[in-house]
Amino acid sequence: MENSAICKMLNIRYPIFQGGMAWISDAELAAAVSNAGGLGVIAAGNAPPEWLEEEIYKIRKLTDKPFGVNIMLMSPFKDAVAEAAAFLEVPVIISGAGSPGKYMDMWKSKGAKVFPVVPTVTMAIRLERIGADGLICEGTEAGGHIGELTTMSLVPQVVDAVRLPVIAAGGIADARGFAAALMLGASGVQIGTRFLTAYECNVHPSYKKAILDAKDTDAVVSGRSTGHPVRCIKNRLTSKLKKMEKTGASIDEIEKEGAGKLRLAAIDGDIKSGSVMAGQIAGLVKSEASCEEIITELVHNTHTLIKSYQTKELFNV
């Protein structure tokens, strides 16, 4: 797993990304996962240049591994957070809701390895051909913003399809899913909700508890008539935006309805009427571990388990 070939392009210990989640995903964070042996990643979100700039000054004092930088390329800010992560020479920069395209030579040129977020088969064949040096398959499973196909039957598809590097994404928070997604095909993994109750996270305790104390049905999704689906953990404010969607609410009403609400929950700590995003997965986080315990726990049962199935006779062949 050390001498994979994801983490010798990266210049990382292990194949574990981060997850970039906005309003979570900061230096402090980062620069833990990434000292931990994994690819720490800070979320730029919809934060202004200004902001990403001193997050990344920060990391570097924090670390001396290599990071990444998540563009959300819905931002408004995203020609600016582009050109800022391309100035700063961002080892990793990780794209979603969009095509990087048009910032692809840009990032390159200052030796960036590049890895957008893929919802579809037909999507990463399309950022292969426009020089992406690996892929984010992330399926339903996933917090925030999703697709509709499940990392099961996505990241198998995708590495058949290009030859790039794959990492899994979505429903992986222990070494069963991390065993998994190897066994699918994927070189390394994505994971974002497992490192919400991380002690160097520095989101708002009752966001950590909501995480904590979710059981497995409690992560819904709500806005697919808005064509952004967006999965969290249900509450008043998930209740209210299916009972709008069922009434015929516009897309404008409810996108207004959701604006703003997950920092209302990541940082006021509403978890009521804020946006908890959190994956599928949030049922099996119960307890709160450093980036360092929780990313050895996930090597060392990674490779435990991998072991135990190798010696296992589970046909009769």
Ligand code: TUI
Contents of the next structure:
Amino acid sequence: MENSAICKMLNIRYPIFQGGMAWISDAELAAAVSNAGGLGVIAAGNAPPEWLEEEIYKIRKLTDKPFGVNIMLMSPFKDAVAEAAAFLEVPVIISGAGSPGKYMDMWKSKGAKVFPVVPTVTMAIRLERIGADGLICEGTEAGGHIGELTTMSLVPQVVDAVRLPVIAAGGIADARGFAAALMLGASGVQIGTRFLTAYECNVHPSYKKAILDAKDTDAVVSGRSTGHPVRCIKNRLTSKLKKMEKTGASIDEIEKEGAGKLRLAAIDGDIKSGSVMAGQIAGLVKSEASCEEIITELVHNTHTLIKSYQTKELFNV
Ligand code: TUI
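Now that you have shown the form predicted on its own, what about the form predicted in complex with the ligand?
Following is the full complex, with the preceding chain placed first.
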């Protein structure tokens, strides 16, 4: 695993990307993941460029390892943060929630490796043509803003359609998910929800508790009717949004109700009225641990799992 093409391309030890979670993935979390051999990622989210610049200065003090920045393309600051990431020569740039086409040349001219999140095969092919270095295929199991296709369906179809390395995301939190992603043809994984309960994750303790308490059916989707579906842990806010969607509230009214609610949950710890974004795999996350423990266990158990399958009698062929 350590000598895979993707690890060589990015100069990382393990093909494990930490999910860029808006308001949550800061320099401290990203540095802890990078120091443990994965790719730590700072999420620009809706933050202004000054915030991102500060986090980039911080991470360079905390680690000498490569790291990534996630640029969320629905942000009002997207142009400015895209430029800041290029100017500060961020080694890996991940884009989400839109097409990064217009930034591609700028990022690549500064030596960045670019990994857009793609929700479909069509977009994967388009981004390969314009110079992406790899793709993140994020299934609808993921937390936050999501596409339609599941990880299980999306990953192998993109793997067959492009020559680029593919990182699987959505629904992966342990070695079984990691091994399954490799079986689908992925070169690595992106993991978000599992890192929410990392010791180095600065999300509010109430948010961590909501993840630890979540069961399989708790991560629900709101906003399908607005065209911006978002997966969060069920609470007063998701019930309200569901009711608004049922009773035919306008897109504007629904979007207004959701605005600013991630900050309310992640920073202020209001997990009843805030947006507790998390993936369907939250029900599997039952402990807090350091990023080093999370990554070491993932790698060790994935290795053991795959080896054990080589000697298992599965069925008569
Ligand atoms: O971006 C994410 N997940 C996110 S962003 C986010 S911040 C937020 N805050 C409040 C409300 C809504 C969002 C929370 N979670 N994941 C990557 C991702 N990208 N998922 C889906 C996509 C995507 C969707 C459409 C990528 C490209 C795309 O292209 C459409 C087009 O053709 O432009």
